[in-house]
Every structure is written in structure tokens, then in C-alpha cells.
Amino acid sequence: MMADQTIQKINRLLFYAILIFIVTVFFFPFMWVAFTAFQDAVNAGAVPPDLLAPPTLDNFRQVFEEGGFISCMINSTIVVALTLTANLIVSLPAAYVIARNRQNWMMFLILFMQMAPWITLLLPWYIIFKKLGLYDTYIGLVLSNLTFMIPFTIWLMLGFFEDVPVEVEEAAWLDGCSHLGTFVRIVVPLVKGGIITITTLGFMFCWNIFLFPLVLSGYGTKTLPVFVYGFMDDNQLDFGPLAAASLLTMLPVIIFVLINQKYFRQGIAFGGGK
């Protein structure tokens, strides 16, 4: 009996030790960025960092004085809002139809679309947008984001729609509700957890994506990740302002995830179970 208890305590200690190690590995870069953001130019690039150095807000002041941060934040907000709205309008009905009709070939096609490396689409997108006048426009950035958001959303939402009993929809039809009304009033509320999950993941994806805006946007639609990249000069790397801009860029994502964390956890757990 004592041996079993000892083994259980050792296993518990090993579990927490591994858990702390994993959390530290993933959380350490964020802590380094947050610490560097409040250091002056001398201490920002110091290795190892001076933990006793007095904090300063000069880096944040330089970020705002650099110009363009507010406009880039507005651009990112507009692109993310338009992308998430268009994505839900297109993807939810598509995922519902595929789930109800059991179109396996369509599921394979969606999965195949997810396998394509993003960089392979940059040149075609650039040429097409230049020809159509969509370069450096919100529409162009939204379309490029939807290229990956729509297949991902459909693939994730299939499990949620398949879990909705068909009998619920049939009861609504018998009561005189149309197919569209049943979908909007009955089915969509039942998959609210999945919608919040995909919206949270989509927000993180669209807010932080760097490659598409770097190539497909100009000065008028430059987003925050491209703005942060501007502090990485070939001749000089400003660690302090770079860390401050990175921290400011991460804050909306952190706040958004914290607000939706309840349904986000439920959605991820459901997706893992499926």
C-alpha cells in the first residue's frame, strides 16, 4: 500500500515537473518580450538581461512617435472583421450542407486545400490583384485570408453540424419553418461553441498573419505585423521598440482569447473528442 502511494506521488511530481517545463518553454519568449519592452536602449539588447534595471516607457513612446501604429491597427481591425464575417457567411452553410449530405469527396477536397503551402499562392495572388486593381486594398487582403480560413472553418465545423440531431430540424419543418429559418434559428445556436472557437482561431490567424500583407499590401493597408517588421532594419535592430510594438500587437489577441476562453475550451475539447 505504501509502495503504491509512493509511486502515485512520484508520478504526480513527474507530471507537474513536465507541465511546468512545457509552460516555461512556451511562456518564456513572451516574458522576455514583455521585459525588454520596458528597458532602455542599453539594457534592451543585453544578454543576460539586467533584471534590476529600472523600467521605462520610452519604447512605447517611440512606437507611437514612429507614426503609423494607429492606422495599422485600424487596418488590421478592418481586415480581421471583414474576413471573419465573410468567412462565417460562406463557411457555415457550406459545412452544414456537406455534413448533412455526407459528401466524402468534398471533405477530401477541403483537406487537400489545407495542404497547400501559403507561399505558393503569393505570386498568383499578386499578379491577379495587380491586374484587377485589388493590390493594397482591404478586399485583396480579405480574399487572401479567406483562401485558408474557409477550408479550415468548413473542416472544423463538420463535426459540430454532424452532432446536431436531424430530428430537431424535422420537428422545425413540421412546425412550418423553412430550411433557411431552421438553419438560422435552430442549427446555428446549437453550434455556438464551434462558431466562437473558429472565430477565436480566425482572429488569431488573421491578426498575426505576416506573409500575405507583406506582399499584397502597401502603405494604405499595412497591418500591425508589417509595422512591427519595420523595426528590424538591416543595419540596426531596435530591440526595445520592437518588443514594445510586439507587445502592443499581442494585447488584442490576448484580450479576445480571454473573453472567449470558456467556449473556446469547450470547442477545442469537442473537436478533439470528435
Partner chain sequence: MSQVKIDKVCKKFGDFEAVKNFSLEIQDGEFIVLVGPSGCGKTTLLRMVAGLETVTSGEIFIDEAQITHMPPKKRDIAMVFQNYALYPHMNVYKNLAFALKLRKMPKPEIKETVKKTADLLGIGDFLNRFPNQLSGGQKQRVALGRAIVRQPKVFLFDEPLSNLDAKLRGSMRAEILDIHQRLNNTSIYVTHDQLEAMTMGTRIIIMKDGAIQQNGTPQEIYNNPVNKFVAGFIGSPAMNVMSCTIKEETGNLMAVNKGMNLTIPAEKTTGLTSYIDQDVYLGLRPEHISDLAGNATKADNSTFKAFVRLVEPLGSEQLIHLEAEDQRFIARIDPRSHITYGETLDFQAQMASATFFDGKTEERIV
Contents of the next structure:
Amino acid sequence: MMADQTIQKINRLLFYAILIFIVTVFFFPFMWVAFTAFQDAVNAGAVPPDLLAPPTLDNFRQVFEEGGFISCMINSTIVVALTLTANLIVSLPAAYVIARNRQNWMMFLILFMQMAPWITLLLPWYIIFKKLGLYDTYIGLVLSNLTFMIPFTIWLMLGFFEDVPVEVEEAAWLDGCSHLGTFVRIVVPLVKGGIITITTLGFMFCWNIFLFPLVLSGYGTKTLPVFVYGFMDDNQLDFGPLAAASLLTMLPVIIFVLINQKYFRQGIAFGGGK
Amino acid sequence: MLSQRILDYTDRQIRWLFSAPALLVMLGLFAYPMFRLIWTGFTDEVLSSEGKIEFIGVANYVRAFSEDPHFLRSIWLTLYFAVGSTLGQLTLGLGLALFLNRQFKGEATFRMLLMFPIIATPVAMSLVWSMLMNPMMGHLNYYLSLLGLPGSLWAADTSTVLPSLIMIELWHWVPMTMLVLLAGLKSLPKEPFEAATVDGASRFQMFVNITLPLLQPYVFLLLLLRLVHGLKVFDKIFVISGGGPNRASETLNIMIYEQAFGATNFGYASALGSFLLLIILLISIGLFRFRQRKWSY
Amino acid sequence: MSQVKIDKVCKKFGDFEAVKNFSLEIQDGEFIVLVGPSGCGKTTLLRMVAGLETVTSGEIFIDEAQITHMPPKKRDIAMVFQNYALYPHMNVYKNLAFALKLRKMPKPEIKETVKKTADLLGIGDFLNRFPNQLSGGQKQRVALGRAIVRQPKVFLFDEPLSNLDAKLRGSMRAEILDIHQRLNNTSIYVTHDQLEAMTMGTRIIIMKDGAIQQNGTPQEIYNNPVNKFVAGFIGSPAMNVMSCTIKEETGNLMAVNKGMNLTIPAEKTTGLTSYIDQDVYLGLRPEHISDLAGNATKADNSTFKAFVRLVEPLGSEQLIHLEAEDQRFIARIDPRSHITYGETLDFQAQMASATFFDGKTEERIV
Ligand SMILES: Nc1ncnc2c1ncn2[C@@H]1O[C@H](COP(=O)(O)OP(=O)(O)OP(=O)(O)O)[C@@H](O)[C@H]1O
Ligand SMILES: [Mg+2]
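Having seen the form predicted on its own, the form predicted together with the partner chain:
Every component of the complex follows; first up is the chain already shown.
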């Protein structure tokens, strides 16, 4: 009896020890960046760091003073908001139609569009966008984001739309609703969960995307990830400001996703992610 | 009366109205560019060239396979990175999922913390990692020294750069494979396990004979998805090593980018891109066949 | 005030003809029941009337107005679905009010109408609940209410009770009839349950393979089935149908097979004389087979020997499963008779109530 209990206790202890180790491995960089962002120039790069050094906001001041941080943040916000709105308007109706008339070739195209490497899209886009005057415009960035958001949204929403019983729609038609009215008043409210999921994941994808704006945005529409990349080149070994810039860049997306945690996990478990 | 008829007609044709915007966007931004990419791959287009683009047949492909020694090397580097990180993600993810497939206090907090690597902006985290991996001032070497191990040059050395990048890729995505597999484990039917317990199977026997076969569709699907993802990784490599040192981490994606926007060889870059696209297409077909067979969607 | 006329309607899914040349006229206020085995096209027909399915050929009219190609929202028809099809994101009040709102009825009026309907159905206390907070029976009432509330020209019901348990089904049946009697709406009610059909319909349409087999009142159909299919479909347990040959012996017609040799009474012989020495089907309802227990008159020309395979005591009656040579059938017998498994006894067939069907066409002879 006693021995059994002791073994159980040791087992539990061991389990939590391993758990804490795992958490440390995966969470450590965040602790480091949060710590370093508040250190002065001397302590930020010191090994081992002085954990008790007084925190300072100088690094953040430097990030904000470096031209463009605020405007890049605004650009990012605008592009994300526009993309997510446009995405819902374009993808939801299409996903609904496909869900009601599913065919194999459609499914394959949607899958393949998610698989295609972004760099191969970027080459022709660069030429086309320059020609059409879409280079360095919000529209251009939104369009580039839509290209991966649309197939992903359709893919994810199919299941949600298929779960809406056809009879419910038919009941609405008989009640006197048009097709469009049925879609807006009956179907869309029933896939609300999917819409929140797609918006959460979409916020993450669009906020984080680097390659498209790296090539397709200029001074006018530069987004935060591109800003951080440039900031890194300018401040090679200045760990404090670099950490502050990294922290500021990822804070909005982390907060947004954590608010919708439940939906985020659903989305991840669904698609095996991107 | 007429306007009512028009409204009725539109309402009946709603499926076209509904799919048109998505169809147009995907035609303009996917289908046409793909065609354009493949076509450009057979020309000598350079970024600055004005109007004098010539069709040169398969010359770009000949150049890639027989004249550019780095092309074959970059295929090897790409595969190294993609396969290495895929296998790592699956083994670690599966191991963690099995370890965590139970109920414990603090589960919710734990899962929340593990979501951070997936969510955080990759460019920002790449920057953080490159600071951590700094051979002189970085924390990683300091911790190694605490354990009495020699430091490493990490991304600054040709022999360690790819393993270092794979390590970061694992840090980034293992939490996700783990969450997916954990969801898979939790959705497995209970009966086979109960039956096996009654039959007196050991834990290990249960794992080999029941868990793995039942989990196999998840694992295989994830394997293909992560492999395709691995073949496309750009941000990390570009930010941390930029393909260096000495092109030791210049995978296909980086090479195409450099050829197109660095060396301005647009035709050549497009040929390389078409090649990458072909590989991805083949894997997609395999994935699709598998999905149709095993899964309802 | 609406009649429905279905005129030579056909429906094809690819090459498969689900509804064949179907014609039917329904009078104002009639409660018609469509019954038939699974897959015979009942739902398809109903959905064509509702406008949810296109019509391949033929025409449908409501009150003389051609509605064959009209979209459903304009037909002013209400349908009650098997799985209720309530709007999951609306509470009961909104479910009922939805159609009225679409018709731009003023708010106070909507409120009053919904309230009246809800009280009629006894769901007045649930108006704020959502569908997933209701029991099956309550959901069905809401679905009914949603149909009633807008006073449509025609009601369609597609197996509305089949998701309910047996007891609830019985009481809902009565309730639907009660409502029909109060509102007197033209209704088409689809079911594959013959008991439901017999108890509910003022007129029953029996369908098979997309075509009408018989159209009549429950009594007509029970007593005078037009063919072997209808005879076997209606009644519980169904009519016993045995194959036999018509013979003539000493001026009498006899129905003969391996285990039986039954005299056909004179009033039945008229149609059968032309069938002498031919194969026919003999139909006997279970209540038309009795044991000889109480009868003094022993074996006459309408008795036969049969082996008792199973006894099902049901309280007010007992069902005896019998076997005579290769033929199996069921008799409904007074519970006071002591019949046990394994016996071989004499039974009497009331040949005056027997029905005969053609051996090939399966149409009724007499
Ligand atoms: N959309 C369709 N495409 C092809 N065949 C169909 C379609 N809908 C129905 N059918 C076929 O038409 C026939 C009639 O179907 P229907 O649903 O009307 O039967 P039902 O009488 O309502 O049967 P149940 O009692 O099972 O509801 C069936 O054989 C069915 O397989
Ligand atoms: Mg049906």
C-alpha cells in the first residue's frame, strides 16, 4: 500500500518535471525577448544577464523614433482588416456553393492552391503588379493575401456549410425567403463558429506574412514583418531595440489569437495547419 | 414587374453570382500567374529588360541541370531541410502527444503556452533566435557552457547552419503536430483499448498493435502536409542565414528569390519555380488520393 | 380555400423515373394521405408540389393557377419536415414569426398571431427557448406552428411523426387531425406507416414505384384492395396471400393447393369461372381465419389442417402463425382458445370474405 502511493507520487512529480521542461523549451524565447526588450544597452547583450537590472523603456523609444514603425503598424492593420473582410465576402458564398455541389476536381484545385509554393506565385505577380500599378498599394497586398486565404477559407468552411441541414434552407424558401435572403439570414448565422475560426487564423496568417509584402510593398505600404527585417539590418548587434521591435510586432497577433483561443485550436486541429 | 422578373432570375442563378468573385480572383491571381510562370521559364527575361524577351526553349532547364552546380545542391539542401524537419516534427509531436494524452492539472495553461510558437510572427521570432544563436553574445552557448559543453557557431557555420534551422523549425511547429495528434488520440474509439486490456495486452503491445494503426491516417496526412510545408519554408532561412554562409543553406526557395530579385534572372528563376511547382503538384496528387481513400473529405 | 390539381406529373433522376404519370385532384379542405413503401416517390412528389424539386413533365395547379415552375417562396405552401428543420439560431417565437416578418406584417400583429398559434399548440410557455432546448414532441409542435401561423393555401407533411416514439406519435396524430378539423386546410400527408394512413386520411393514395395503385377511403381500401400489392400493404398483420389453383368439382368451384381444398361460395364464383384450372392468389385477412374450438360443426369444405408455428398473445386477441405445407400465414383468434405451439389443428377459412387476385397481373378478380 505505502509503496504504491510513493510510486504514484514519484510518477506525478516526474510527470510535472518533464512538463515544466517542455514548457521551458518552447516558451523560453518569449521570456527572453520580454526580458531583453526592457534592458539597457549594456545588460541586453550580457551573458549571463543581470536579472535584477532596473528595466528601461529606452528600447521602445528607439523603435518608435526609428522612422516608420507606427506607419508600418497602421499599414499592417489596414491590410489585415481589408483582407479579412474581403475574404469573407468572396469566400463564404463560394464555399457555400461548393458545399452544395461538391465535385472532386474542385476539391483537388482547392487543395493544390493551398500547396503551391508562394515564391512561384510571387515571380509572375511582381511583373503583373508593376504593370497594373498594383505594386506598393493596399489593394495589391490584399489581393496577394486573398490568394491563400480564399482556398483555405473554402476548405475549412465546407464542413461547416455541409452541417447546415438542407431542410432548414428549404423551410426558409417556403416561408417566403429568396436564395440570397436564406443565405444571409439563415445559413451565415449558422456557420458563425467557422467564421470566427477563419478570422482568427486569417488574422494570424495575414499579420505574420512576410514574403509577399517583402517584394510587393514599397515605402508606402510596408508592413510590420518587413519593417522588423529592415530594422535588424540597421541595428545588427543592438539586442535591446531588436527585442523591443520583435515584441511589438508579435504582441497584437498573440493577443488577438489568445482571445479566440478556442476557435484557434479548432482550426489547427482541423487542417493540420498550414 | 420587369424588375421583379430580373430579381427572380438572378435569385435562381445565384450559384454563379456566388462563386464568380472567388473564381475571378483565383483565375487572375493563381491560374494566369501559374501559366505566366511556366511560360517565362522558357524565356530569357531579366528584370530590367524592356521588350526584348526571347523564347529560348529548354535552355534554362539545361542550365539548371548541367551548368549550375548549385541547383542540384539546393535540391539536396531543400530535401535535407524538409525531410529532416518533417521527421523531427512527427516523432517529437507523437512522443509529446502520447506523453500528454491524459488529464492533468494546468492542462489549459500548458496548452496555451504551447500555442505561442505557432502564433508569433515568424520574422520576429527568427530575429529572436538569431540573437539567441549569436556565437558571442547569444544565450544558447552560455547554457551549453553551464552544462560543460563546447559552444557552437550555429547559423554562422556551413556544417551547423541547416541543423540549426531545422531546430528552429521544430521549435516552431512541434507544438502544432502535437496538438493535432493529441486531438487525434483523443478521438480514437475507446473499445479496442478496453478489449485489449481485457485480453491482457501490455502498454507497449497496445501502442504497437492498436494506437499506431488507428492513428496512422492522422500521421500519414500530417507527414505529407508537413513535407509540403517544409519544401516551401522561406522566412526563417531568409532572415536567419539568408542562404549562407557560403550558400550552405540556400534552398530552392531562397535560390529562386535570389535569382529573380538579386541576380534579376527572371527567366531562369521561373524555370526553377516551375520545377518546384511540379514536385509540389505530384505530392498534392498523392495527398489527394490518400485523403479520398481514407477520409470522408 | 384551395384545391390542388396534379396533372400527369413525371419526375426523372437521370434515367430513373421516381414519379410516373401521376394525376390527382385534391378538394378544398381535404386531408389526403400518401402512403407507400420506402423509395416509392412520396417525398419526391411532395417536394415537386412545394417547388423544391423541378418537374420533368406534367403540370401542377393550385386553385386553377399554374404553379409548376413557380419558385417555392411564391407558392404559399407550408411544409412540415421529418427532422423538423427549425431555424436553430432563432428561438421559438422567432421561428414562428420569421415568415410573417418576411411578409412585412406589422409587429403588434405578428405578436398576436404568434401568440394565438402557440397557444393553440400548447407551446406558449416555450417562446423564448431555442430548438436545442426542446424535446422531440415540442420541436414537432413548433414545426407545426411554423406551418400554421401564416395560413398557407396548402399544408404538406413529410413523415412528420417518424422521429417520435410510439406513444407520442399516437397523441400527435390526434392533435394534427384536431387542428385540421379546426382550420380545415387542404393537406397532403406523407407516411410509410399504413396505420397512420388508415387512422388519419379522409382519402388515402397508395403508391408503388412512383405510380398510384389505389385511391380511396380507408374502408374502401381495406375491404376492396384493387390488387395484391395494396392487399398486402394495408392491414396489420397484412392480408394472407396464398397461391392456389381454381378447380371445378361437382358443380362447385374450389381453391386448391397442396395443403388446402376450399369451396368457394356461390356469390364469389361469377368472376372466377373463366379461371378454372388456372393459378390465382387467394387473399384472406387474419380475422377471416378461425379455429373450430367453439364450433360444433366439424370439418366442412372450408377447413384445412395447419401446424402452429408461433403463438403471439396480445391480450384482446391472439395471433397464430400457421403453416400448411409450404404456405405460411397468420390468423387472428379469440384469446380464449387454447392453442399451443406444435399442434396441428383444423382451421376454418371464411371464404365469403376471401379475395382473389389474378395469378399474372395480380389485379383483383373478385
Ligand atoms: N436527388 C435524387 N437523385 C437521384 N435519385 C433520387 C433523388 N431523390 C430521390 N431519388 C430516388 O427516387 C426514389 C423516390 O425517392 P423518395 O425520396 O421520393 O422516396 P420516399 O417514397 O419518400 O421514400 P421514404 O419512405 O424512404 O422517404 C428513390 O428510389 C430514390 O432513390
Ligand atoms: Mg421520404
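Since we're looking at a predicted model, the values are computed, not measured. Residue numbers count along the first chain shown, from 1. Think of the rigid core as the biggest set of C-alphas that the two forms share within 1.5 Å after superposition.
Phe26 is among the residues whose C-alpha shifts by 2 Å or more between the two forms once the rigid core is aligned. For Asp50, the Cα coordinates differ by 2 angstroms or more between the two forms after the core has been superposed.
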